[in-house]
Structure formats: C-alpha cells, structure tokens
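Take a look at this one chain, the form predicted alone, written out in structure tokens.
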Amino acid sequence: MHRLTLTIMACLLSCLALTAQEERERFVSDLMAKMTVEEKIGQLNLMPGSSFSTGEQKDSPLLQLAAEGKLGAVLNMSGEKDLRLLQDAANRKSRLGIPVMAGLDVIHGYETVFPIPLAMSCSWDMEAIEQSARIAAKEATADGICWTFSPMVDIALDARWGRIAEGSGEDPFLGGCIAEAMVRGYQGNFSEQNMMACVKHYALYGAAEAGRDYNTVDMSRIRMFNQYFPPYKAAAKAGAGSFMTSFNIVDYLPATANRWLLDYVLRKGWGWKGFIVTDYGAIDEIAAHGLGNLSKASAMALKAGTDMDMCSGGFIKTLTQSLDEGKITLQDIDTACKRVLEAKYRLGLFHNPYRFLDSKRRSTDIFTPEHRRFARQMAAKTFVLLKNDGNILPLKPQGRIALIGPMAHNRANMAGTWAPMARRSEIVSLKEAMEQRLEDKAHIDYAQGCNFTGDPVLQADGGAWIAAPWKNPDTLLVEAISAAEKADMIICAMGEESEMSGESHCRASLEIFDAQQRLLEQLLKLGKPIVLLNFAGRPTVMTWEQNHIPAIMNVWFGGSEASDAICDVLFGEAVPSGKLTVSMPQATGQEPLYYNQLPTGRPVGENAQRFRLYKSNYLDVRNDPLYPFGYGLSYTTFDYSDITLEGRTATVRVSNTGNYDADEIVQLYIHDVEASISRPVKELKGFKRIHLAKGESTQVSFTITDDMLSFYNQELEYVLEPGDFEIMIGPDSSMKNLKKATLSITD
C-alpha cells in the first residue's frame, strides 16, 4: 500500500510540473494511441439532431453511431434529455467513452434573444457586445450547448446579401473589436458557463457575386489581406477554438478544400491553434463546384487542413478507403483526430462528460429578469436615428397616437432572423408595449395599414415566408386612414419581414416595398407628423422616405426585448446613439457600397450634386451613400474641436451642445496620402464611446500606432511607409463632418 501511495503521489507531482497546454497533449496522445482508425475517423464526424427526435427514440441511428465511437459532435439539438441519452451512447456504451460536443446557431443569444448581429455592431459598444455573448453562453450552456456556430466576421459590402444581418457591416477594423468582443464573451475562461466559439464564414463569404447567397468569389490576396482577413485573424488572436468554412471558393478552390487558406494562412501564418469544421453539407458541394466526387473531396478536405465534416457523411464514408487507397496517410487522420479531442479537452468534456448537462440550470439561468434588463438596454442602443426635422423625437406621452404598419402589432419578427431558442409567446408587440407604456396618459389607435408586399403568393421553397396573414389590401388601407384621421401623431411600423434577411434570404431590390409605400403616401396627405420605424436585417434604400417623412428610425430586429427598448427611446426615456456600420444606399444600384473604398483616377467629389463627362459617377444618382458609415444623429448636438495633433496623439474636443445627456462615438480615419500601391480614401482605425451630459466638454485622444499606419504591400508584406497621413476624427466618415490634421511619419 506504501508502494502505490508514493507511485500515485509521484504521478500527481509529475501532473503539476506539466503546464495545461502540455498536460492537455499528454492525455490526447495516451487516448489516440488506444484509438482505432475507425474511432479516429468518428470523431470527425459532425451529424445533425434531426435525426434523433425524441428522447425516447433509443434506436436512433444518432445513438447508434455514438454507442460505436463514430460521432464526433451533434448540432441542432437542445435539452437535457435529449443531450443526456447521447451522452450516454458515447460515455458508457463506446470502447473508449469519447463524449460528444453539442453545437447550435446561438448567433444573437440563446432564449434571450439580443438585436441581430448587425444591429449589435451599430453599438459600438464592445463591452456589452462581449456581455452579449457571455450572457448568451450561460444560457445556452444551461441547456447542454458547449459550442456556438458564431460570430460571424464576414466582411459584407453588398446589402443585397441577406447574410449581411448576422455580420458586423463593412469595416475590417470595427468588424475584429467585434470579432475579438464576441469570442471572449463566449469562451471566457472555459467554465461550466462558457463555449466554444466558432469563427465563421473562412473566408470571403461576404463578398459573394451580385449579393447571392452561395455564389463565387473572386479576389486579389492584397485585398483579402488588408480588407476582408482583419476580422478572421483578430479572432483567432482572441484564441477562438474553431473556425468554420466557407461555401465559396477563394482562388478558384472550394475553401473546405484550400489548403493555402487553412494550413498557410489561418494556421501557419496567424498560429492558430484550433480545429476547423466545414459549413453544412461543404465537402458534399465540392463535386457541384467541378473538383470530384465525394471521396476524392473528402480526401482534399482534409489534406487541406479540415478536420470536422458537418452532416455530409464523407469522412466517415469514405475515409478509410481513402487511406487503404495511398491517398491520405494515417498521420492526415491522426492531426485531424487531435485537435477535435483537444477541444473536447479543453470544454472539460473528458473530465466530465455531463458538464453541460444540470438540469437545475435551466431555471436559474435562462430568459432571466436580469438577461432581458441587460437585453433591453442593448436594443436601445443599437437603433440609429437617421432624420428628426422639426426635432419631432423624441414624444410626449400625449394626445391620441395612431400605431400603424405590418410590424406595429407583430410578435414573431421582433426577434429577428437566427433566433430559433427565442421565446416568442413571451415578447410583446409594439402595440402593446405602448399601450401598457402609455396607460392613462395617451390613446393608441392601432391598425395593420398594408401588408408587407403587395404579394399574397411570394414563397421559399413552396413555403410562404411571410409571418404575418395577407389581408385584403384595400380593407387595411381604410383601416390605416380612420385611425389616422383620428390621430395627432402618425408612428408607421413598416420595413422587411424578419426572414427576408438572413441565409438565403437575398434581395434584387432594397427599396421600400410598392405596398408599404401606397400606405405612406395616403398617411402623407393627412398633414400629420410621421415617425418611420424602419425594421430591416440589412441596410435598405430609403431615399423616397428621406424626402417625404420627416423622422425615421432604424430599429433593424431588436430581439426578445425590442418593442420595450423602442418606446423606451420613441419617449425619451433612452436617447438614440446607434451609428451605422453599412452605407445606406441611394438605390440599389450603387451596391456593393462602402465608404472605405480605393480612388479612382477620374473622381468625383463627395456629395457632387451632377453627373461631370468622363468622370467615375452615375447619369442617375451621385455617388455617395444617402446616409453614411458612422452616421446616426441623437437628440442632442455635439461640437468638435479641431484637431491638435502633438507627435502621434491626436486630439479633439467633444462638447455637448444639446438638451439631452448623451453618448456620443468619437471616430478616428486614416488616410495615407502616398504609398508603393493604391491606398482607401478613409479608414476606420479608432473609436471611442463616450457619454456626456448636457453642457458637458472632454478631450478625446487617439494615439496613432504603427499598426493604424501599415498595409499589406504587393509582396504581402506588413510594413509602414514612411509620408504623410491625414487624420480624421469626427462623428461619422462624411468629409464634411470630419476634422483633418497632417501626421508627417519621416523614419
């Protein structure tokens, strides 16, 4: 007995002088060495939760494959039961009782549901973007989720894209603080209440051709570097567990399968660690992009670096054969192999498979008073004031209100596209979220007005997609006017329906439905104030509102809480502060749009007021956004000094000149005048949130790093020239509204 008790102590000893990275090596490498080729190929095997319905289907083809050590992870597929069952499968029923990782789509939380991600970005809050996560993760862990398929970091320039919702908008910059944001708060330290991000789409995916969902790409690798990597490469410095690929091919090769982009760029040249799983269905699309059948695409895929194939069977189908065949080696399967156990390792899942797995949780820790509090005040600040004449906004709580519109009485949209854990019977419409807000102090007339199109039939997949009944147009157009004959205030609740954002949801035409408009223009005629509420998973085109409503508001899809969060800012109890991070176009035709974009040698000034021969514009429209990148007014004013520029601090003075205590977001541009290769007009490199009360001034300083100054050259090469650079800092990326400065960088 003395004999065993030293050997043990001695085996302790030795674990303690190991460090975590090292002891986590240890233990993979002892299990793999038990493994078999068929359990190694197992645990690359990602397989849906649809097909395990029940927890009463015990002879699920799922448990089957977790009893046989086959199934790496399971996605789409919640709950303690369910999730114990398989759990189960592996931990007791397998040779080596590998667990199973549980992922799903928590991409703007779990049950409490937070603005789409698009929305979040136009915070500017990285704080509470990060609380975001973190909160989303506690929930989503309290229901047996270890891994979220989010954030999403594609670069998206093109608003016809519907996967433009669940992104960061147009800037690399904003688009990494986001990206870095949003994989602490969801890893955290890898507790009991953390998971494991996954960064999406690698790579490019947002720059899709004609703004269609799936399409090609094409691109030059000094733009991917200095314009779309930024994001993907920040979290992966953030320590991100796994990245997901993307649909598209990046030169010429279907991304699953490139090994330049995986091994070299991502692994190799950023030094991440993680593993990589591919998109649904990926590896099985590599044939319809013209590069084999599914063993040979399996083959490529994982020689290329990919180490999970999601729901497309080829690894598990064909490896093996594979490998008898000379066309993957053992020393493939086994690279793949470790690094899926090591994040296993990592989620504490070897320690204990039932980690994620306490039922008490669930009613402690989901949709919480405390998480919809936190929820509430992120909607408000997410929405982004785009015009206020006559200072119309914010209301009083007075007279007779008419509530009018396809969202005012709506609540299967509120919580946007991505949402499917939200609890909808629980979120409240606008329509009644004013009225309990307005009790005894004003009169709401509520009526539905239009449809959202003037389409019955409008389907996806031989499914309408349109939440809301279509009703007789001309019915609800009656029904619209009495109510607002009745009215002193008109508030029009109109825009997208939530799922015409979001995968496969792309648009040809962003401008405001024909339907929508019909109601507008007989609102118009009344002589009433209007305040628009423009609900939208994208940035839309809004030039015949800007001309016609005189308040408009963005409200985008602000989630479990967002009709609360909207009369909270409508009266003035929160005041607007969310500033755009896509350009709004003037029409659809000016799209891909964004501000940061390379000069032309024939340019047209900003907010040129005609078409000039033989210059780069438009016979129809000019070239400029109908509201900018950075844009968003408040309820106050705010006066910037001009920059004073003392070596590389920059510094402007911010005073609020208003009647309301606000927050403002300071932004810093960089233009470099002169460089080996052809450099953007602006670029985001600095930001900073900031609150003032009325009357209140405070100095805001940037200091100008070498990173803000460096590019990726022709040779792909990071360096700094030496020249001169303009800095910018002003309220948004408009020139007119941007204080500039000279920074001479000589050595």
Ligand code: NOJ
The other form holds:
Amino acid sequence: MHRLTLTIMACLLSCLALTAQEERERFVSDLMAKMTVEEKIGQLNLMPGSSFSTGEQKDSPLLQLAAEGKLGAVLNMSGEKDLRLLQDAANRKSRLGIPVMAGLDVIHGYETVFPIPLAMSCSWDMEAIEQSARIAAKEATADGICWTFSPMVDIALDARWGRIAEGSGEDPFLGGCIAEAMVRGYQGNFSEQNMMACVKHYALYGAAEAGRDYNTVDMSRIRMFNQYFPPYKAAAKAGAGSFMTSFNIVDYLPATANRWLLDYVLRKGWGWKGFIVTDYGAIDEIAAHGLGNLSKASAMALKAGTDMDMCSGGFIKTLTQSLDEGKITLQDIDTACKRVLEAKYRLGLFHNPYRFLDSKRRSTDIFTPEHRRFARQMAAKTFVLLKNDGNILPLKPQGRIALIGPMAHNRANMAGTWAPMARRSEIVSLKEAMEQRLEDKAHIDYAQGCNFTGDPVLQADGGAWIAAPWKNPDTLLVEAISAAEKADMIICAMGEESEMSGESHCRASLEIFDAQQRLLEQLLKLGKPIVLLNFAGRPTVMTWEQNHIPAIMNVWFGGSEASDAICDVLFGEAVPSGKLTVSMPQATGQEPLYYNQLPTGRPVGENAQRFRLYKSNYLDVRNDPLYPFGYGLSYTTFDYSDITLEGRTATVRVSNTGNYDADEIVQLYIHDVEASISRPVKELKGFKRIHLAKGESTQVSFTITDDMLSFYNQELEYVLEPGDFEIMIGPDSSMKNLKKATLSITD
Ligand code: NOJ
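Show the same protein again, this time as the form predicted together with the ligand rather than the form predicted alone.
Up next: the whole complex, starting with the chain shown before.
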C-alpha cells in the first residue's frame, strides 16, 4: 500500500482511538458527577459470591449491596442464572444502575482445562498459549465471567513454593513473552468473547523466602528491575486491564500499601492505565504485617494507588470516615472510582450490562470438541522427556503392559490445581485412555501400587473431591507386583496429587514421596523396562530415579485431555518437544536454583566433579541441576552448527539427524562479559520453536537488539554498556550444549 495512504490510515486510527478514549472519559465523568461518595466507594468493593447459592438469593446480602450501589464486582460466582439476578439488582434496582463485574480465577482454561501454567510454559509456544487464553475467555464469558485473575506472572526460583505451578517458571524474558501472549488471548479486542486480564501478583510474590507461601520478600531494586519486573512490565505494555497486588512486603511495605510500587513504578514508570485490585483480604492483612488497623490500612492502600478491595471490606467500612477525618481526600476516591468505571466501560458493560449473560452460549461455546482437541495437542507439547535410555519410548502398542501408580487411574487429579470449573466427570483416566487406545493390540494390567504418600493426613489435604482415598499399603504392593510380573514392560504413573502444589501448598522436600520410591525399587527388581511418568506441579528431585529408571517423562498436570495426550506421546503419535522452564534440582538443598545466576568471586568451575575447598559449592552435591533450564529430549536428535555472526545477526544451522519429524526449541543466551555491575552468567534473550522433518536442516537466525544487551544499572537506568558480549545458541542452557561467539559493541 502507498506510504501516504498508510500514514493517513494510521492517523485516522489514532484519532478514532482518541475519540473512543475521550468518549469513555466523558461518559465516566458525567456518571461520576451524579454519584454520592458512598456510591463511589461502593464501586471499589469486591465481594465473594461463593455463598450465593441458588434458591437463597432473595435475602442474599450481595443482592442488597448491589441494589444499594455498594458492590463494584463479585468473585467466585458464575452461571447466567445467578449472575443475572445480581446484575438485575445492580442495573435495575440501584439508583444509577451501574453494572457489576464478575471475576473468577480462570487460570488454565475453564471447563476445558489446559495444562497448568508451568506446564504450558514448557511448550515455549506463544501462539498456542495465546490460543489457550482465547478459548478460556470464550468459555468463561459464555458463563457470565468477564474478568479473570490471570495471568500469574511471578518469577519463581524456588520449587518449594507451591505456586510455582501457576506461573511460567524462572526466566524473566520467557515470562514476559508468555505474559503478553496471555493478555492478548484473554482481552483480544474486548468483544463479548473476551474478558479482562488481571496480572498478578504485583509484585515479587514468587520470591517468598524459603519457598514458604506468604512469607517475607526482601531484595535489591536492581534485582527487581532486572529479574522480577520484566513479566509485569510486559503485561502492562500489552494493555492488561487490571493488576492484582501481592500479599508480601516489598521494601518493608505490603505491596497493597506501597506507593512506590503501584504509582511510581507501574503507573508513572511504565505508563500503565488500568485499575489495581488487592489480593483476597490483603488490606486486612496489612494489620498482620504490623502497619495498623483496617481503617489505617484502607487509607494507606487507597493513597498508594489501590483501587479495589478484594474481600477485606476495608474500603466499604472505613473510607467514608477516613474522608471525614481528612485522612484521605475526595480526589483519592474519585481517582480509584474513575479507573474502575473505565474498566467496566471497556468491557462494554454500560452499553449492555447483560453482555456476558447470553444463556444460549453456554451450550455452544463450552467444552466443545474443538476446544478439547486443542487441549489435547497443547498438553502433548508440554510434556518434557527427561531420559530415554535405549530409546524405550515411543512404545510399541503390543504385548502386556503393567500400568501402575496412584496417578494411573485417577480422573480427579488430572486437571491440576486451580481448575474449579473442570468437568471432572468427563475426564478419562490414563488407564481408561490406554485401554481404549490399545483395545485388542495390547493387554493392560492396572494396579494402584501405593498411596501418594506414607501419610494419610497429608494426602487428604487436597480436599475431598481430589484426595485419593487411603488404602492398605501392603495390599497395594502385592497387587502391583502381581501385575508387573505378568507384563513385558511397566509404566509407572506417580508424583504429586494435583493439590500438593498451588496456593498454600509448599514443600520442604522435593523428592518423590518415599511410598512411591519404595514401589519403584520393588518393581525395578523384576528387571523389566520401566517408564516413569512424573505428575507434578513443581520441579521434583529425581536423582535416584535418574540413576535407576531408564525412561522418565515429566507430564505435570495436563488438564482435561491429559490422558489421551500422554498416550499420543507414549505411543509415538506425537513427538515430545517440551523444554523445562525451571531448573530441576539434584537435591532440595540447592533451592533456590536457577540458571541465570550471578557469578561469584569463588566459582567452582564448570567441570568440577567433587567438592572444592574455599569455592562456592556444597560438600555433598554438585552445583548444577539434575536437568537444566531449557532441557528436554525428543524422539529424534538435533545437531547444531557453530554460530556465524554477521553484524548483529547470529545464525546456526539446525539439523534433524534422527528418525522422527519433530519440533525443536532453539534458544539464544547472552552474557555481558564486563559491565558496571555484576551480570548473570547467561540470560535467555530469544528462542524459536521450529519444525524439522527427519533429515531436514534449517538456518535459525537471531538479530541481537539493543534491548537484549541492556540492563538496569546501579542508578536504575536502563543502559547498554559497550564491550564484549558472549552469544550462545543451543538446545538448552547447559554450557556443554551451547555454541558460542563473541559480539563486540563499540561506542
Ligand atoms: C488468592 C490468590 O492469591 C489469588 O491468586 C486469587 O486470584 C485470589 N485468591 C482470588 O481467588
């Protein structure tokens, strides 16, 4: 198209955008001119809808609040019928008829459940991740939801932290790409099939000390900016409509009351314009952090830039009085109210409060065959093949297979944490999927083999609908041995229950539970080939397994279609391509373990096999992970040429040298050799997911941009310092697998 035409079109578009924004602002300010202070504060109030059960709605306090104009939004309530009652109360009974927003934790799918976010990050497939968010939005909006508390973009370096399952792992660059993809997928162009994203948990929630949920966070600002902030910033730049504060302190102030964090960094620094909601009860918790009562905490939070109070009741109960006492100003309330109303406007709720309450869509848009097909393909992309000695995998669909372990026939646990809407009754177990797949080709002998843990109380913690019932361990073992004795090969499906990761579910030891390892030891004695499928919401320590079990695949929690997807990969209909986005430790004591660490003054050296005195290492375990960040095997093999560097373009030739057509994830790392502050030993700065037929080769190029070489210095300025940069390209982050070249940047 002619350049002038393009420029005119761009101008027109920006005029249109401006007009839309102006229109929104005008609408909101006209509305606010009619609102009382109480009504404005009402918009800042988010309440739970969990207790709103059908049949009792008439007297529900929620309906009353909505009718009085004292409810801005509701969470944990879905379904056209209930939400319509609530919307009616707000829209038809309240003085100004301001609609209510319905929010929910739609974290990895709605009724069609995708793999847990940590698993999805291992696909490194941005289009697929975006599509998963798009489908989640389509399903949730068909059920009345217009706001999701996702994506969770907290960098997590410590696998003890249960919520590592909900994020995208340890890398800020990859985390940023995923954050953007999810925001795009959820929000699209704010049609009636899109919902507003809520980026959480701002900020640094994943840095809880010792991996214990809700614990203290303390870190330098340099580290925040370089390592923890990038995904939040990427999501802000992608136009996320809302952010959620984290429970933790940042610089000794709870995030919810931290003006520097909310106003200076997020709003002024990144130019972000959405509204900020607290996490559940976070204003209440300010008191527990030792900063004063609910009234003081509410005023602090509002003044810091928090706009909506999730379930503390602090804003609705105390702000009017704080205003009378001069602790806050009307301007503070107006600013927050305006942001909330603008979000409702963006969602189209003022044009049609019933926009997301179309009863017909429930039957056409949810859990469709198309969504399920996509979920199955997605799941297969997230599995990470960790070991495959003697190419045991893929399996031939023949003979007698013993399928053993607490996850082998366990429908309830397939979906993973944070899947409240999963259609558990329609999820098939691995046993069922495998029996259907193999029908008359092979015989399956199933046995549970063991309980998840040796501790019935710990096992029951997952909640009644998920926890596997406790059974006699001796009987289980006898059944397993008898099944295995008859078989040609053994598949063990074990690991964590799905609720052993996620919020509030942290672990002080990351090994496979003793009860399960004992079963593996017994099975190993039979001398048959064993494949271990590890179900987990976090990195697992599998040092013993790596030494003894010939094939290991990490399958995380793969969602509604996980069982079929696992069969696809086990029997070679899909080739594994997932790569770790978290380092897998050799021992829990290595945590927090991550690849992009800073160098020390006493490096132990890449090849050190044993403990070395006065070096930075341990007596009893080497520094490196069991499986490094970026690692994952395929059924085929790939060869990487050396790097050719032409100007700023680094190129390698990647060849598929094995026997399967397959995908490979090519990774670019950079190390700043000398700088004004200490810089990580390497950092991921680019990646490409490519497909190569067997025998095929292709060139993969990366253009090294200024951004890839820049960092925040001691003054927190974003700088590119001239000098040498090591450019590394390869299949994972381990030095031995990376090709290297040096790029020199002069003034
Ligand atoms: C608390 C969790 O920290 C947060 O992630 C979630 O969105 C809210 N509860 C709402 O359920």
